[in-house]
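Okay, so here's just one chain, in structure tokens, the form predicted on its own.
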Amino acid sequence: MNSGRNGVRLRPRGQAQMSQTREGFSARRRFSSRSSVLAMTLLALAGCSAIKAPVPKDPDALAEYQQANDPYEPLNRKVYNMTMTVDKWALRPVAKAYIWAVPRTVRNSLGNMITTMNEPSVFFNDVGAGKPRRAGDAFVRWCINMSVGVGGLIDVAKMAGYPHHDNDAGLTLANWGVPSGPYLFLPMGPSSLRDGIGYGIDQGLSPWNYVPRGYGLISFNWAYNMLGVVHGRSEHIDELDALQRDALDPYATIRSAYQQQRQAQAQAIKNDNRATVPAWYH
């Protein structure tokens, strides 16, 4: 499952903007449509008290309620159930077919390409988090893998001592002390108010959302995003099957795992105070 990833909808103003090229408008329309859907979801969650779980009166139950940080649990569970239904009948079968049809070595190469394509977003977030060494690593990874690595299909940067590291706008906001806000289960997977906003920011940071029309680039953009979803799901087939089969409450298990993972990732970024210049340079 991807958790894997806003601004207001962009509208042309005035005659000058009405004369903008189709390419620019098409790219902004794709970005703004995604942002608008996410923004409407977050605003609805923030403004509707009827979907909140009642605050327990019992001290033990209240402590558990506060630890879960899930005041919108009734709605979140409905979205979770809907997402799992779609996954069961659509996404999981496609991911299984992908595993069956595509050899492991090819899937590894496609996974490398997807990771490399996301390096610009990682780079910008590293800069935003005030971590120049991490930003430099992401930039070097992009340059090496897009050239020597044949468009990212081969992770040459990892062989050269530049392994991939995760970062996104939600983690960048966490690095600057922005609280997570309530837990949310969105159609793209587990999230929070902060991470949901971060997802919209990441859409704006990704250069692939601004590709111009022509030369098959829009088709590539759609294929890249669809491949990312299917590939990401294929990487977690066994884990999610086991979770659905063995967990007493899969929803609560996913919530706890997600929150712990995000806390660990944010702490790792905060604690990364390496020197800007690599050791081998001296």
The other form holds:
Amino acid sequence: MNSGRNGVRLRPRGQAQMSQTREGFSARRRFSSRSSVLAMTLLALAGCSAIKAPVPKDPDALAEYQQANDPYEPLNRKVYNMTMTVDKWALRPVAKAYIWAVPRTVRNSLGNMITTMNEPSVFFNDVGAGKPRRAGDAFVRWCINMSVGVGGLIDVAKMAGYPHHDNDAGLTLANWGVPSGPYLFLPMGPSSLRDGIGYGIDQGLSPWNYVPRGYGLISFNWAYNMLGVVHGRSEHIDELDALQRDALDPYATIRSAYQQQRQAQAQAIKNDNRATVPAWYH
Amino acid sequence: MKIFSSRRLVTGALALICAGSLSILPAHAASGTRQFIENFGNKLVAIVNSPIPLQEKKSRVLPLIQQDVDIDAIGRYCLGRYWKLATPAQQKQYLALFHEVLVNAITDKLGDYRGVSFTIGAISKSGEDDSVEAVLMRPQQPPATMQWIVGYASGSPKVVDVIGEGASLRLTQRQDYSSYIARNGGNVEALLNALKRQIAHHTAAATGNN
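Alright, leaving the form predicted on its own aside, put up the form predicted in complex with the partner chain.
Full complex below, order starting with the chain above.
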């Protein structure tokens, strides 16, 4: 608005215009605000048509559309393309360098540490899902690995018969019967409305996001998170390379594999009805 | 009257035999499935672990795959709703191309592993097919749990799908293909061309490496 006013003042127009009352300005302002509302509406409409895929009429095509569960496909594909470009030029080279520079044994230890440090979040989710045995496993893993396992670098718990299991808030919500909602491709990877919300909850469940300032803990936390991203990417270099080479539509392949895997993971948690009392007690 | 009763006896006996064989059938099929996967797995693992050159491994695996994997059925499944829309000529061409792509995909994996072993777990029903749980052990890698889906549609047991980490390979492939066709104007010909390109790339890469 300011520039607009200045612009009017700078223009060599006649006195008549200069002596125009405030009414003129407010009318112009009203017009401009009205046109901006119109422009916004048009943009939103155009945006909607660009982010929402048209629903097919043909029954077979409709069944396929419903199975894919991806109404925001156009938008998701844009995010996917952007993410893959960033991955190609930044994350993948870094992960490759990490593999090149760090020996496998060290990488395995770092991987153990990352897994162990995520154990509190797994524990809370196991509790949330009402699976005491799994929660116990996560708790024991945390205690053993953080102490005997030297801060998680050595997976002693696994040797003691407590292998790692995954859990996150998206899966907990799934166990509560929350439907996945539409598929979403987020900058951090494939997701869904439910799993995206779960991701946010997990951030809240991780104690590392509550470290106090000072003692270098914040820097440690940053390093830990960045290492987690790079390490995670380095674990999937070959798979993702093969997928992008072999799939005709990598986006659809990732979508399909992700949806099936999440469903299987949720089912596995649901089916895990092991007794809380350990076998040796009987 | 006598004839009637004897006829009734015969039909009764027949019914009994049918019912008996029906009740035996699932158990029989399950043990047959286990035997089949055990044989197939053992042969496959023997080839993978043997110290022969990769090229020979590939040529030895080929007849095994052709005999024990129902490639045609997998191919039809992967084309999904477009199978009905394709012309008979396209179907034929597609199956031929699919054969080659699938065999390439399997034989490409052969070089990656060594010192492999596997164990067979529970067998359950998966729709009309049998699902066999197997754990694949590779050195220096976490054990991979997978399900082999065995179908009897062709008369003899054949592998129709593999489920790894919860994802069915044929379903994932179907969604890949159908999405590709849908984005290319619903034209099956586009898929055939893409498969041809894939095979051409594969041969180029293979001859380039040798």
